[in-house]
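Below you'll find only one chain, the form predicted alone, shown as structure tokens.
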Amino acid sequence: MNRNDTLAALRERPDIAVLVIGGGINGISVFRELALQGVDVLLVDKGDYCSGASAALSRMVHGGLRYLENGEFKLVRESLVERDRLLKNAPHYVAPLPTTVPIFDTFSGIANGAVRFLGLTRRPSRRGALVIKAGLTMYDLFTRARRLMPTHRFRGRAETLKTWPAINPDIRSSATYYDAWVSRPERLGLEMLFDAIASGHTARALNYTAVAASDDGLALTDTLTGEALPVRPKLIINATGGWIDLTNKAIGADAPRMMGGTKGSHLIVDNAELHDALGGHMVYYENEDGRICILFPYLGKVLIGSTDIRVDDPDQVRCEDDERSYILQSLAFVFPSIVIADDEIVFRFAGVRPLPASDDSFTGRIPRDHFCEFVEASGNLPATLCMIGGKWTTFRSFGEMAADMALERLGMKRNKSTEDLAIGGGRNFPADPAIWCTALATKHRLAVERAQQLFERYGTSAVDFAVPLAADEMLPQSDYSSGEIRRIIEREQVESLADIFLRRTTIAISGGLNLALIDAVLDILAASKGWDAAQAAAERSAFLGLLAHQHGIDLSDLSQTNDKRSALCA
């Protein structure tokens, strides 16, 4: 069902079950939860899919070894079950990953840690090896019932510095253990949206539409057309993250504050030294101030990252200038000898962390665990159901718990696991995709790059791309054919150029953008919605403002990057 279909249903059928808002990663695990029981359910965002905090999450898929310190147990070994089970579930978009922690003191943060697990104290303190013994050890026996990763090992400061050399020399030894990540968790939200629209015909749901109460209860208005029309759901489902206050208020839901959350602002840089540096493992290491910070290789440069800030206005959040600095400051500290030039930034971005409301002054503090608020119906509005808090690995437990309430409100039983459920590309995943790769290329006549290329994106839904390169043009300065491109938007429910260059694809975050592919993505996306050409200069327009405003990367600087490479070229 397209956007045309599902909005003319819903002006001759206003009444649904239950009325989902926020197209994040959690709304979206609650979507196909119930829409797998099939609960008559539709989800709405005022923007894209995945375009909040679901597109500025580290990219780690963890148990959260800090949280121990925290007290919160139950948290960490929720956390460590889901990130098996999406090694298993989406093996196309998640994989291990040998994450090394720097130590430079032995005993440091022993007496510190216990007073503030006790709660007699809120000062962060750095962490020695055997806190970080003890917390490594935990996690293994978290994990002993089901072991998909090697257990952890320690190398004293002649091994660290022999196997990272470009280490902060005055290090005394390092801990390897293993978690995983994610190289494409928008379009991994994107699966599983489609997957539960695909489930049955009782699950709907619209991108570019925000919610807000009417006379009569509710109101749905296509942001695209400036078209309202009612809504009477049964349940209401809160699923904005650090939008939930401002929701809740949106939709005249009698509800007290409830979020309190803290921006992470993150860098992609392109420096081959780091990247090399490195060695295949992310490097998550204190900062001299006691904050938490990572970095590793992704998809060919390095993500960097991140800061932890109090928020009033996630519509306002960005990576400011005081952050990059920051950042910088933090890798200067662990990998010293190694210095990042402005024009190695190819990204930034930032995102809301959802975290429940709380007073705490040090941020780091405040519980990172997930639960649901019921707020009960008044007037013309249902109750309301506000799933609070959260962290990107726990989607799929989060979206379950929350469904289980939602189906005893409505007075359903569940009839369906995720727990082994495969995710999109992850389905029918070869054991081994080398030989996947060439069947696919010999069949479809491709070469075998080009097939290899498609499964890294898609996993086993590359055979939706796979047309013969012969019938099927690259687009300029890019590793993506313009059919691609086609497909993507048409059976994606992308509105805009950013659907495209940030969420659908990687392209903008691994610093692929120039203007010649921005201008050739364009005619194709314009021809299919039939946009003249004042509608394409204006998104146009507002694509190039939006990356120069949130990302980073001004016209000029795409500019240059168009004349280098056509020096190149010639």
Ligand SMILES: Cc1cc2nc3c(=O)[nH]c(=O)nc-3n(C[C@H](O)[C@H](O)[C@H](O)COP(=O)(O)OP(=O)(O)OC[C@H]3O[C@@H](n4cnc5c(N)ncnc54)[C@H](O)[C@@H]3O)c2cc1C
Given for the second form:
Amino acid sequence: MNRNDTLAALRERPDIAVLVIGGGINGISVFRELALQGVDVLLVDKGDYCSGASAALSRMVHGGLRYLENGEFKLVRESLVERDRLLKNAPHYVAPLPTTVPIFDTFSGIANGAVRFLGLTRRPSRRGALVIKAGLTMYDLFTRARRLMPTHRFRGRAETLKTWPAINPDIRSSATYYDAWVSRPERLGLEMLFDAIASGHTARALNYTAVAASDDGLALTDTLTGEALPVRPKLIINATGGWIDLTNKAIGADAPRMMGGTKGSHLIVDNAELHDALGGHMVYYENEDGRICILFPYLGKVLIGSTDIRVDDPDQVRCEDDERSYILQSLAFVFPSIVIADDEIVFRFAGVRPLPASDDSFTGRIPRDHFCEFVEASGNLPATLCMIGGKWTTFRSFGEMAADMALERLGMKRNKSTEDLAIGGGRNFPADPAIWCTALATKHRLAVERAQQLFERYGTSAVDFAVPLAADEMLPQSDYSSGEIRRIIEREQVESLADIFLRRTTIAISGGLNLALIDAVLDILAASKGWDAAQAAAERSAFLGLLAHQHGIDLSDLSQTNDKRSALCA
Ligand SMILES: Cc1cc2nc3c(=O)[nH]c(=O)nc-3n(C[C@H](O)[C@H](O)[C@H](O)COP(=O)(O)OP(=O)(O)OC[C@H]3O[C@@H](n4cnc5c(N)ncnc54)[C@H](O)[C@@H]3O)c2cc1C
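Can I have the other form now, the form predicted together with the ligand, not the form predicted alone?
Following is the full complex, with the preceding chain placed first.
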């Protein structure tokens, strides 16, 4: 069902069983759970799907080594189970990531850990080798029964410096263990959404649709046209992450404060020396102020983060200049000889961790676990189930928990589990991708390299993108084709350039944007939407404004630099 059909159906019949508000990874997860049980469920997001925290994560699929020192053993165990499920259910996007912790002390952290255990301090301290050893041993114990990846190992100073010659020479030793990373979290969320919609006739979803209280209950507003439509759910699920309190207020739910979100920012850096210095590992290190920072190779660039700052309004967050400096300073601590030039920062992004309300003075100590709470019905408003907290890694178990509570309220029973359910292009994943890609190339008359590229982007759904190159064309200064972008626009609920460049593809985050490409994609999008020249120009300038304001990309400067470079080359 396309957007117009969904809106038309709602105009005719505003009654639904469950309204999920929020199309981040957790909203999509509970939506999928309910759709699979045959529940009449509608998901709405005021923006695009996976445009909030679910596009701002550090892209780690992890147990959370750090949470062990907060005593969150249940969460770490659950996260490791979910991490391992994702390695199997979404192998096209989730992959093992060797992770190395540089160690500068042997004993430190032990006394502080004990004091913190007794509740005498919340202050972080440097973590020495023994504390790290204890954490990694526990990690290995939790995954012993499945053992999908190698156990941890330590390296002495000499071996560490030999393996990572650019690392801070004050290092004493290092520890390497395995976690995982997700290359395209936004696409994984979208694939799950489309899987859910395809699973029957009871699940519908609308992006760019806001919800608020109206005179006779609740109303949806199509933010693209301004049209308002009444909606009458039996149950609401508030899955709006950092916006939970604002949403409860907007729909008129009488709820206490639930959210105490913190902002985190990241940089994407295009520096070959740094990329190569990592040797394919994530470096998971402690900054001089005791905060954990990370950096790892990401789609040919390096992802570095993050910050942890309390915020009230998730709509206003972006990576500010002081955060950029903080992140670069932290990098200089671990790789002191590597200097990052301004124009090597190709993308910045920020989002709000949906943490439960807490008065803890150290944001790193706020619990990372998730839970659900009902706000009971009052007046015209049905009961609202609020999903509070939650990491990206645990979206499945969190969605399952919320769905079970919703099913109980609706008097329904679960008949399908998502534990072993492959997602999107992770279905029928080949044991040998090389053979699969060669077969795809032969069948669709593609170069093998192109088939491999499509497989890396879409997993086994690459089949849907396999347009013979003779009937397709590559877009300017890009390795995406016009056929690929057309298919994305036609089938993936695209409404703007930002949807394409920021969430349906990794073009922006991997530093691949340029004006020629934006204009070529705009032509395709405008033709598909029937936009006139003024609408297309407005879309172009809105997108360039967004890039400059939110992501630190000023393409007018870039185009001048490119022109200068071409002139020099000529
Ligand atoms: C800096 C940072 C780093 C992180 N790193 C990791 C990591 O490496 N690994 C990991 O597992 N987790 C990580 N996380 C946590 C993870 O990203 C989040 O927990 C997860 O994405 C939250 O998803 P969500 O669906 O609850 O919220 P969101 O993704 O924020 O979704 C909420 C949605 O609600 C919509 N919305 C808001 N108000 C309304 C309304 N009134 N009507 C309709 N829609 C509305 C928003 O538009 C948004 O799309 C990180 C988070 C941050 C911020």
